[in-house]
Amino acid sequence: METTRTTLVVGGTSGIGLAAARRLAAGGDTVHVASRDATKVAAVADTAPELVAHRVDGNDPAAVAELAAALAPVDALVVTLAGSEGAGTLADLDLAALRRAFEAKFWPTMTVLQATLPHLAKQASITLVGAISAHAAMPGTAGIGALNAAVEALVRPLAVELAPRRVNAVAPGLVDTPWWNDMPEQDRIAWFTAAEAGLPVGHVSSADEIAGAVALLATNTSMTGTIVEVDGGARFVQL
């Protein structure tokens, strides 16, 4: 008798993580989402009752391991963590902010991977989320691009090291998510409108579009060591 897969999405209470969690739940998975933000965790019960939310800090290896052990075996792990700092030209780049960005994304990603590893199913999938800044030559993204490149650099060696578990990543481009909430609304609308005019697909990606790629990587048993670029063609143009 076929059993329901157990999926854990760390960073799954908003944006791409939440959209991916909902996609995977719609596909039949029992999906648990984890976040350190108590407000977002509480909101999941109202906005996405099909998900099970947990308050866990990705930088706390003991807490992550405790959750993973309670869910074991975990069939699919999605790690979609993000910081809002690290952009800027080299001359003006705030290196302290870039260090905080690594602390918000790269180091908790490593912590989650290491802490959950003993509790993953033998054939589990691991899906990370980087960004197109790791691939594109966009001025002002050297710092944040290096951060996302560091996340994506984990994929290929771990795909071999952790086999038969599968390890993949998605590299989104410009996505309409709460990541942009700190920007004044008029500025955000103007930036999105200008970007849409330059993007080959003619629109800014939605979180659900990125989630579709996450779900593909989490469920396709022949994909490993792969980084899927979902950027609307941003890497081919100068926005």
Ligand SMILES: NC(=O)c1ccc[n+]([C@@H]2O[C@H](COP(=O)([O-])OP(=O)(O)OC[C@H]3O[C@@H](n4cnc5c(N)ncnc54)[C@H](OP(=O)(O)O)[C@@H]3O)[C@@H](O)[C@H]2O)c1
Given for the second form:
Amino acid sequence: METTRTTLVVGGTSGIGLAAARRLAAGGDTVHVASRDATKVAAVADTAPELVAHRVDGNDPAAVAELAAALAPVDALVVTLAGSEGAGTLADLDLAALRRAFEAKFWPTMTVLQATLPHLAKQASITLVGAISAHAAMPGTAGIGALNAAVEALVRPLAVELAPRRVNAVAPGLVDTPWWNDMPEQDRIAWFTAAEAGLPVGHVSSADEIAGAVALLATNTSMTGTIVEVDGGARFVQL
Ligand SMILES: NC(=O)c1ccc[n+]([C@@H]2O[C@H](COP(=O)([O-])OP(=O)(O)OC[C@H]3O[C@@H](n4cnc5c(N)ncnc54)[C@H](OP(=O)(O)O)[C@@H]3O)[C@@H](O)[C@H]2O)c1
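Given the form predicted alone above, produce the structure of the same protein in the form predicted together with the ligand.
And the full complex, kicking off with our chain again.
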């Protein structure tokens, strides 16, 4: 009898993580999502009843380990969490905000990786999320580019160190998710409209387009140590 895979998406109650969770569930996985905000966790039951949502902070190693142990063996781990600070030109960059950005993305990513490791299946896949800011040369992104480069730099050494487990990442460009909700709506619409005019593909990515790459990395058993750029060509243009 075929058994279903157990998948855990930390950061899976919104945006790219939620879209990836839904894709993987549609493919037959039993998918658990985790994040901090009780409202977002509760909303998953309404919007995506096929998922099992948990309230866990990726920065809390004991809580992450407890959840992973309860689900073990975890066949696919996806980490899509992040804060929203850290952008700005060098002259104006708020270094305290950039430190917080590392605390909100790099350190919880490390915590989740370390805390789940004993509970991963031998052939498990791990999929991280960087960003195209780590590959492109966009003014105002040196700080967050460094942050996302730090996340992506984990991929290749861990692909070898943790083998036969697989470790990959996606590098999204501009994606229409709640990540942008802190920006006033009119500014966001203006920014997306301008970006669409400049992007080679002519549109801002949807969360589901990024989720398609996450699902590929999580399921293709020959892919490891790979960073997939899913940016609509953003790395080739100045937005
Ligand atoms: N949107 C873009 O344009 C874009 C572009 C490039 C890269 N990315 C990257 O894509 C990833 C996903 O972003 P998104 O756009 O999908 O953002 P999003 O819609 O804001 O989703 C982020 C998710 O992470 C969760 N989260 C944040 N901190 C957490 C923590 N400490 N522990 C557990 N969960 C946590 C949030 O839920 P809670 O608040 O409930 O914890 C939420 O579910 C991020 O790594 C981001 O840097 C996004």
